[in-house]
Amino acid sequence: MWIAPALMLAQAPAAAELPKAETVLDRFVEVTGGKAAYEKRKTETQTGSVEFVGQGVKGTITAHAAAPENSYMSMELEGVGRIEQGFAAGVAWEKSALMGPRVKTGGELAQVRRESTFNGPLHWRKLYTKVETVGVEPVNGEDCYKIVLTPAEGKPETDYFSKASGLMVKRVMVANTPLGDIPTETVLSDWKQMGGVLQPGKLVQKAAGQQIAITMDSSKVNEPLPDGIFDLPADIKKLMEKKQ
C-alpha cells in the first residue's frame, strides 16, 4: 500500500523525541543536589536496616565511604552473624561466617570500584565508556526513562529515570558473583536529604529469587570516620599473600 511521505513523517518513531542520555543523568545531579552539593562531601557513614523478605531475616547495616573510592560495608543478620565487604587501594574483598574471607577479581572487582566510586552520579561519564536512551517504560505506573550504561569492563547496566522528577527509580544490571552471573532488579524510593543531597531511603533487591528490602535511617557526611575503617583485614592479606 502507497503511503503519502507526509504522513509517514507524521507517523515518524517518536524515538527521535527521547532525550539524550548525557542530558537525563546529568538532570539526575541536579534534582539530587547540584555538581557543588556533591562535591562538597568528602565522607560519608550511613545507617539503616536490612530484611530478607519472607525469610525471617532481619538485621543493621552500616556503610563508610571516602572519597576517592573508598567503601567499608557491615551487616549484621540475625541467626547469622556478620557480613563485611569493603574496597581500597585497589583491592575489593569480602567475609562472612558462611564463606570466610575473600578477594572479588575479574569482572567482579570492576563492578565494586564503580559501586565504590564516592559520588558515583558526579562521575558517571568515568564509570561508562557509553550511555544511551532506549526508550520509555512504566515502573510502578511511572514513566521513565530507560538509560543503558555501558562500563570499560563488565555487562551494560539500565537505569531508569522518572520522566516527572528526573529520580532513579530502578536499576537493573547482572551481577558478578562466586556462583556466577546473576540478574538483579533494585528499586529505589523513599527519596530524602541525607548527607547533603537527596538519596533514596528505601531500596528493593530481587536477585536469584531472593527479596532484600534495605532501609537507609541516617546519613553523615565529613565526619571522622572509625581509625583505619578501610584497612585490609588480617585474613584476606592472608589470602593476597599466598596468592603472590
Second form
Amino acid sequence: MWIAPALMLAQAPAAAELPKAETVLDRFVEVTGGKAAYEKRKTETQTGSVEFVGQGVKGTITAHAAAPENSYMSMELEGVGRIEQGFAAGVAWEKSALMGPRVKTGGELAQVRRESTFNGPLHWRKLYTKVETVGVEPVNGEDCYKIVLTPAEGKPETDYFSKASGLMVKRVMVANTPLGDIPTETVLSDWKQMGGVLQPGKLVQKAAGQQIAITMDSSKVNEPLPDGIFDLPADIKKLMEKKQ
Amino acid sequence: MKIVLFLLAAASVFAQAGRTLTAEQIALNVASFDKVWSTVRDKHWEKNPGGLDWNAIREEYRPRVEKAATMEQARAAMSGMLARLKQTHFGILPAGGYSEVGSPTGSGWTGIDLRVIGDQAVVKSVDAGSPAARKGVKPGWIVVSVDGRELAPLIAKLRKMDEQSRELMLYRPVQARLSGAPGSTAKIAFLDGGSKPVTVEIERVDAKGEWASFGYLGAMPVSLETRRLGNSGYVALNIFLDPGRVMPKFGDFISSCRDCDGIVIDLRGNPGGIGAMAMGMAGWFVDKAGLRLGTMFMRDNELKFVIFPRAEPFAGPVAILVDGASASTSEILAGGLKDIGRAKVFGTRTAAAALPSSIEQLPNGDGFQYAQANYISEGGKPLEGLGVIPDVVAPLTREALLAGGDPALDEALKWIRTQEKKTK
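Now show me the form predicted in complex with its partner chain; what you just gave was the form predicted alone.
Every chain and every other molecule in the complex is listed next, the one we just looked at coming first.
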C-alpha cells in the first residue's frame, strides 16, 4: 500500500514539464468541439439509461438544460419510482419517491449551480477560482494530466485529462449532501458527437460502496423544451414559502 | 447522481433439489465463492470482518466449495462461511428462489395472519372479506395443521434457533404453511375460541396488495392499509417496497388525517425493505430540519439518515406498533423516531436485524445478500443485536385476541387519547 503512491510520484514529470491547468482545460474545450460549437448550443435534452451495477436495478434518465444555468433531470428507476432534481433562478431542489421533496442549500447548492451551468466546460474560469496541474497519473492504462479545480464554495475537484486525446477520463470529488460528504469517482468514456460537441456516452460512478453506470443515448440541442420544465414543483414551492 | 440505499430484510431460504454438478458448474461455484469472500473482505465495515482472520476463513471454506458435489453443498459452504460473521443480512439466496419469490406458485393467501405465541400458531387477524373471514375463522384460534401437516414440529424446530431473531424466523415459515397456489384449497385444522377442533377448507386467493419487485429481490405483494379508528389514523405497511406507489399514498393519508388526534403506524411483521423510505416517511412527522433517524457506518464513509420535513407535517402524537417480526427498515423508522422523541413505540422488542445491505447476483446465478455498513440509531445504540425496545411492552395474547382486542394497538390508542387530553 505504501509503494503505489511512491511509484506514481517517481513516474510523474517535474512540475516544470507539466502543462498549465489552463492549457489542459482550454484544450479540452477545443478537442470536444471548440468555443464556437459550444456557443451555438442554447438548450439541450438528453436521454439515457441507468443501472446500479450488479444489483439488478435499472432505469431511464431524461435531462433538460438551458443557458445560462437551468437544469432538470428525471430518473425513473424500476421498483423505486421517480427521482427528479432541478436548478433554476438560484434554487436547487430534489423530489424523490423515496425521501420526498427538499430544497438544497449551502455547499450542495453551490455544487448543483456549477453542474447546471450550461456548456460548463466553456465556463471553467467562472466556476473555479483556482486550477492547478499536480501531476500525471495513469487512468485505465492511459496517462492523464491530473488537474485540481477549486471552486469559490465547496471542496476541490480533481479531473483527469488524457495526455493523448485531451479528453476528460475521470473526475474525483466529494459530493456535498445532507447525508454527509460522499467521496465519488466518475469514469467517463465512449466519447461521441452529441448535441454538436463531443460528450461521454458512458459514465460509471462509484459512491458509497455502489457502482452506477449511466449510458447517454441521445441529445437534441436548440429544440423547444417542454413548457415550464424549469418551474419549481408545487411541493418545492410550498417548502420555499415555509422557509420564508 | 443520487445515492439510493438498499436495506433489506434477513435472507429467506428456498429449497432446491440436489443433483450432481458438472465441471462448469463447479467452476461457477468457485467463482461465486471468490466473489462472496472478496466482497466481504472489501466491503464489510470492519477491516477484519467480524473480528475474524478472513484469509484463514477462505482457506477453510474454499476447498469445501471445490469439493461440493451438489448445489446444496456449495451453498452450505458459502453460507457456513458467512455464518461465521454472526451478523444478519449475510446470506446466499438460491437461484430460482430469490428471483421467484413472487411467482404465482405459493402466493395464494387465505386472509389469515398468524403469529407464534408460546408454542402455538395463533390467528392474529383475519382480513375482512377474505376466504377465511367468509368461513368464520376468528382471531385467537389456534392453527394445528395445514393440509395434514402439523405446525408444532416446525415451531419446535425453529424455536431452537438463535433467540435474537427467533420471532422473525418463526413468523415467515409458519405463515408460509398457509400459502399455496391461488385457486388451491387449504384444509386447516383449528382449535376454535373454546379450544374445540374445527377443520375448515379455505380457498387461497391472490395475496393482498400489489406486486412489486426491487432488483434481484424479486416480486412481493406490498400492502399499505390506511383507515380511521375513531378519530385516530391507522396505517399498516407489510414491507418497505414499491415507493413509487406507497409513498404518495402514505403522504395522502397523513395529509387527510391532519385533524386526527393521533396516528398509529403498524409495522408488526414488516421485515424491512428499502431503507430510504424510512427517511421519507419520517418527514411527515417532523417539522425541524436537520434531524436524523441514525447513521450508517461503512468502512471509509458514513451516511446520515436525515429526515427532510414536509411542508405540512402531522403535528399530533405518533404511535408505532412493532413485534419480533419487525426488522431492518421497520427498526430504523421506529427506533429513530423514538430516539428523537417523535414517536412512542408499542408492542414487543423488534428482530434486532438492521444492517444496510445489498443483493448481487453471483456467477452461478444465486443471489448474495451482504451488509456493507453498521447502523447506529440516533439514540447512539446499534439496532443490530439490540432491536427497538418498546416504550410500552404489550405482547399479543390469545386471550386478548379471543376477546376482540389487540394489546399493542389498544395501548397505542389509549395513549393517543391521553395526549389529546393533555393538549386540550
